[in-house]
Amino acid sequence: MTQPAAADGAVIAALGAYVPSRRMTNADWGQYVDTSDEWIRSRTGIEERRMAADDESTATLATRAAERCLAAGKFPADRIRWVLVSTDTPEMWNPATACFVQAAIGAVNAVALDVTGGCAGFVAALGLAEARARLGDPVLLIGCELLSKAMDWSDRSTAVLFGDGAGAALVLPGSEAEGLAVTSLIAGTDGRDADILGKPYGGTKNPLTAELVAAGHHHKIVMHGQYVFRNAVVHMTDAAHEALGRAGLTLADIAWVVPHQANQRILDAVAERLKVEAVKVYSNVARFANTGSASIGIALVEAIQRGLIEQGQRLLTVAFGSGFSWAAGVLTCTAVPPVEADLG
């Protein structure tokens, strides 16, 4: 095994996460759709998920994760130059969710932008954060989804898959900090498959009407399940190999694979295709379900809290999402970054 390189470029210097306190078990879904714990668990590996309270929104979840991240890193908000929020469930159509987060945390000197990249958005946006950090800019990157208020609760095929949450990363120039050094990052999109996963109603192509709302289409998520499954496994595997190749590494150099937590079947299929031991693939999908672009941030925080991430290790993170998009990266742990979250 080759030795980790010294930190340069950009590093994740601190992490924070937030999940709502309300737990919703598989059995709880029985009051909304014809399903059961056995049906959901056997198909997805999900046992429960967190659901936002009535007074919580995407901006409030993202803000809580951001505050925890900055507190963990003891980093003043007014030093942040960019606030990037990756989400498919924005606070509102306009302005960007990041604007509300910027104001709430006091990042008065930051540019605030949203990134819509599906569940791959957090890793893809890490590439943007890395580029700015290389130029000397501190970046606060947040992946946040509040899917419980954006989905059709009567659709068994999609509703039971999702949960709410947020994960935040403080990305700094490698010359200023240690942490999870960004060793390589790749991302891609095939827009020809843009219609296999997404929410087609509510934009300018299909503006909402009273009739569409009455029919529940404002919450309709379109997902061609088997096609998504096949493409997700193939693209995640290929992206992982590409990110490793750019870093000059192999899977033997990787201590942990930290993937997007879509469902356990996908994680198992990716592990099998990569020929990596399942015990090296970090999974918390049973506890939190699919939290979209928040999932990798939450998973990193939890893995660090559990003492699984150690100095000198290399991590492989990989994700896929609507678009149809994918992203992967290799992170080298030059020092275990501080984290703050209550994920109990």
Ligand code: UT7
Second form
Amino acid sequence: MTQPAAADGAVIAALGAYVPSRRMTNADWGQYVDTSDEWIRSRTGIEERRMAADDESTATLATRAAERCLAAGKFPADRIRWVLVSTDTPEMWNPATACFVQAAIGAVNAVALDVTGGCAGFVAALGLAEARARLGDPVLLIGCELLSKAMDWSDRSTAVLFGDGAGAALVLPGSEAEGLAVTSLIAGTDGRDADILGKPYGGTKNPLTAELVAAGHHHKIVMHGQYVFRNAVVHMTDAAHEALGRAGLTLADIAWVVPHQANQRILDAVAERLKVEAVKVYSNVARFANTGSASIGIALVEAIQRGLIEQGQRLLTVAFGSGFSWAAGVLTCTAVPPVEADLG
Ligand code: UT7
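May I ask for the structure of the form predicted in complex with oxa(dethia)-CoA now, the form predicted on its own having been displayed?
After this comes the whole thing, all chains and molecules, with the earlier chain placed first.
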């Protein structure tokens, strides 16, 4: 999935994001599980997260981010050829969440597909979007998770980590637009570690039964936290180096690292291994927690809204997630892309 830098490659021409308005603090979690603000803050850096309203679903979150992205880019929905939704918390088993988004935004000329790539899914799918954009196809890529309806609220070791949200990117041929040009993109998976993080019940391997539901397994997220932590640090560091190497660049060329927002301790450990100042590693995990494949889109939008991204800068984005998968890319800012979101 690696492409060399090319002036006529692919460009993120606009971005949009959506987070639900309902805030849930660490203290609020005390109503549900035996935990504390101190434990969550010190282990993860998370202070609060957003939770979807009862009438919101994955497709409604994704649609809001998509609409904002297209509005920011002033791009007509009927010119989109591909709607790609990266999510591990789909609208339903079938059809793909992307189909509902396609209908809602009126992308009548688009193929609609989902990617299940864990928290690395957005960056990995950016590689797919890039390949199509290089061939001339406008792509709308959305990372979206609604974990609050897909997790076990009585499991303190997983539930407190997550938040809901969506980030969308309009990916266009480089000949057609400026923005965040995809300079290099790498991705990988080690399926031997598929069981360290995931949601094993409800599929064809472990179909739901009344007994499984009674035991709460329909919501169970399996996570070997410390093993995931170690894997994340190693693979994010290696992936970052690989993406830089493919671009012929070093960390000295990078203005901002925009990583998957899983956990502040992971981000700090990656910064230390990469030998970059932690201040150059963009983080909003304190306010939004881990929003899975939505986190990098949301972080990019927020960094741009805060005026941190400037023309000529290079960004390094890097992610890890279930699979066990990783992905990283170098983005070159040929022009600051327009964004739309209300993340306040
Ligand atoms: O997309 C998902 C990606 N996943 C991640 O990024 C997670 C990576 N892993 C981590 O960040 C850390 O492993 C965690 C934050 C999940 C856990 O931190 P830890 O330092 O590895 O804690 P632990 O799992 O070793 O648990 C230590 C203790 C246990 O109690 P005992 O057995 O020592 O009595 C847990 O039961 O902390 C307990 N614990 C909690 N206590 C208060 C677990 N969750 C909580 C909680 N509040 N929410």
